[in-house]
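Presented below, as structure tokens, is a lone chain in the form predicted alone.
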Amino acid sequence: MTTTDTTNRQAGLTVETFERRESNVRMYCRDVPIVFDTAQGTVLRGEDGREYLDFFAGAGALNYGHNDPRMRDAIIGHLRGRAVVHGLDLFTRVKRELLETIEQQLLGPRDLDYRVQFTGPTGADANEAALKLARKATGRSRVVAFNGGYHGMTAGAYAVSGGRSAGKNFGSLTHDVTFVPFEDGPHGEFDSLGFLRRLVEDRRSGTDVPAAVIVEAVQIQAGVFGASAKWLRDLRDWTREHGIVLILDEVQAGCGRTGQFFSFERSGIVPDIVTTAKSISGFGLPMALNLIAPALDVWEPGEHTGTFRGNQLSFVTARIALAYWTDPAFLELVSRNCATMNDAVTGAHGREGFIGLPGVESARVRGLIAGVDFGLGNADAAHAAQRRALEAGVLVERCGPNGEVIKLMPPINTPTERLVEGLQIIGAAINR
């Protein structure tokens, strides 16, 4: 019996509930069909006792690993305390630590001064109260987006995502979008911020001056296509000169994923409005919160609001992933594990790098995500790379415009013996 025989059968064995009562929208765990029990710092564990490494993290809500152990201690010292969990927008003192710490960890070192908004627990929700934010601060409903850009699931969201073929069936929902090929993509290289200027500057072209740019430092799920430095200054520049506002999506390629906390960082500019969630609570829990320019904080009480946005138990944790931020020994791993991802990837120093295997179009890499492209068409060489790294024990996700491109994504402070195991592991089950 072969190992995918074997473990096809061991899946069937357990997956059997799963499968006659949970909804057919459940995505993930068609490709990782095993059940999985336990999991600390870059290890999943299966009902089976079989371990994997974990270069999924959560699709990015771990980017600290698996019950990181001082997180997981400080929610047990907070239940065991009898301290609020649910506290809406109601002020607690666990509310006002994680603001202190945002303000002397996150904001003050890099000279940025935002007002700090907790919107509902999700990505998406973050971006929702962010184009809210622009359409009323601005006056104007168009948004500009672009091609290959999610930014979550919801009505608003979904229709400034770019990647839309899951919801081909949903009506439109693009109303007041206008999108705009990303700098670079599946398709190739595009002058995106020359269209731009001839599309709202041509008074002709039937384009009012929008209210806010969405956009991604890194567009993520479709295929790891990261902007240039130069490419966010000028649509920087561009935004300010229109009175645009610029909504930076951290979601994803946030909280360290690039090397840095913000993917944007290395580009130097201030957006107006920057969202975040996933990893900003470090622990996997829910959470979100938008970092607003003071100016642009013009929300009336409660015109915005979720029930659970104030989840206690993601402000205890997400200040002690932020305080990670200050720790020299994180941030030399962070660094070296960047650097060791990057090497691997390109091939630098004489390494045997993914780019140029039988099969894969290229390979890109920022920081500690990364995107192994077998090229338009070839999901199914993705998906049998895929299972194959499963098989020899690491978990990968494929993200793509179809699925074509195997996406890399460990937690940022895997040890780094573990990320050189790993990769191996990968770079030989793509060149099987």
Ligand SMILES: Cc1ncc(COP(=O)(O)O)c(C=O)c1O
The other form holds:
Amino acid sequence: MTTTDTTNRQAGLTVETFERRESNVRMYCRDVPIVFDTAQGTVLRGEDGREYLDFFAGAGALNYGHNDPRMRDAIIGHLRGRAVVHGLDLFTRVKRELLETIEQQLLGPRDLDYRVQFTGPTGADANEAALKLARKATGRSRVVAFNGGYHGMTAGAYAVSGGRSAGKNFGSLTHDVTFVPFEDGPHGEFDSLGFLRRLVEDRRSGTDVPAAVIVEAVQIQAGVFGASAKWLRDLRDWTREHGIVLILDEVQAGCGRTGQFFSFERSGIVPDIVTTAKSISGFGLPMALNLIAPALDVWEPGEHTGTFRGNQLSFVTARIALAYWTDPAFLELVSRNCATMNDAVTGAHGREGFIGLPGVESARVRGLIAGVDFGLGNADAAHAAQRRALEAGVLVERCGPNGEVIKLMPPINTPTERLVEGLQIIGAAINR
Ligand SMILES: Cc1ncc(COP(=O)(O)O)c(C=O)c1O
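Give me the form predicted together with this ligand now, not the form predicted alone.
First the chain shown before, then all remaining chains and molecules of the complex.
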């Protein structure tokens, strides 16, 4: 036992309670044996008072950082005014205000026309709803999904997650799903579109025309592999040609993570369904919503329901989060941070860069998400660097097939000096 362990034990600051009582299913905490207490912006504080820079950001649920003061004050005001907190899908003032903000600040400026569906408050449920709707609207069943993809842990969402561990299927989840290699991944590049064309256009391929294709513009859990704009446009053209519903999963890569609100935005495509969750509430509160092309909104009332679709506190904070996207100071900060991240990762503009550090095979960056890849089979090296970064005061997660990629995901509005500081600490932890 180290001196710190002994001191922590005496102060009651141990993780024993969790180990004794919490299910083995717990995960992130295994790499981060710290009991957190308070948080503000990009900074997390442990029970022992030590501060950490949070480059994990709630796995993408905290794109605007912890405890955004405007959102926090709005929640407190909402509670003080005894406004409705839980609303199922009843009409409320707050929901109307959010829908109007979505119309005016999210859809209008992008010339998009979508119906809004509030699903159960997780990304998995948003994807469940999208898959159900695509199957209902087309009368077909098959779904095309991509190797390495991740769409959630419920049965339907897990069934289309290529990134799940083979052999751990928890029963029969694979029905009517065809997995296709993504444009790029840990095993190299692939002509996904050529393969899909052959699969569907050769009527003796043995594969039915799918109801939907579900895709992420950036496969983050796979190790941060982003699709090119051309690939997304070709996929859009091909799905449209065959009447296949294109579902864009924006749960992790959306809400500003790549520097624009939608991660597919720079390709110019218009998906049929966009699924969002995680950072859509802006404050880390549970909320998910789907954007549905009006012609596809063929739901009967209550065909996809759920008790927690009306979390009014999430609606209050989501409205403030969306308003940031018309605030010039916020947009400038995000754009500066994207450039800083790019230079630090790739080594552009005379920076040293992560590429070239010992053990690093490659590094990929898309806006404010980056993957520092130690290469297949080298998860131990990535794990050791993650541990050293934590000891030096920065919290990061790992992704990739076996956790060989260090995932850098700071809040997108992190003050640039703190972003630079965190990147330097991580660089030094890798370079040791
Ligand atoms: C791309 C993507 N889709 C869906 C999900 C599932 O979201 P949730 O954990 O809220 O169910 C995740 C979670 O990491 C995700 O990254």
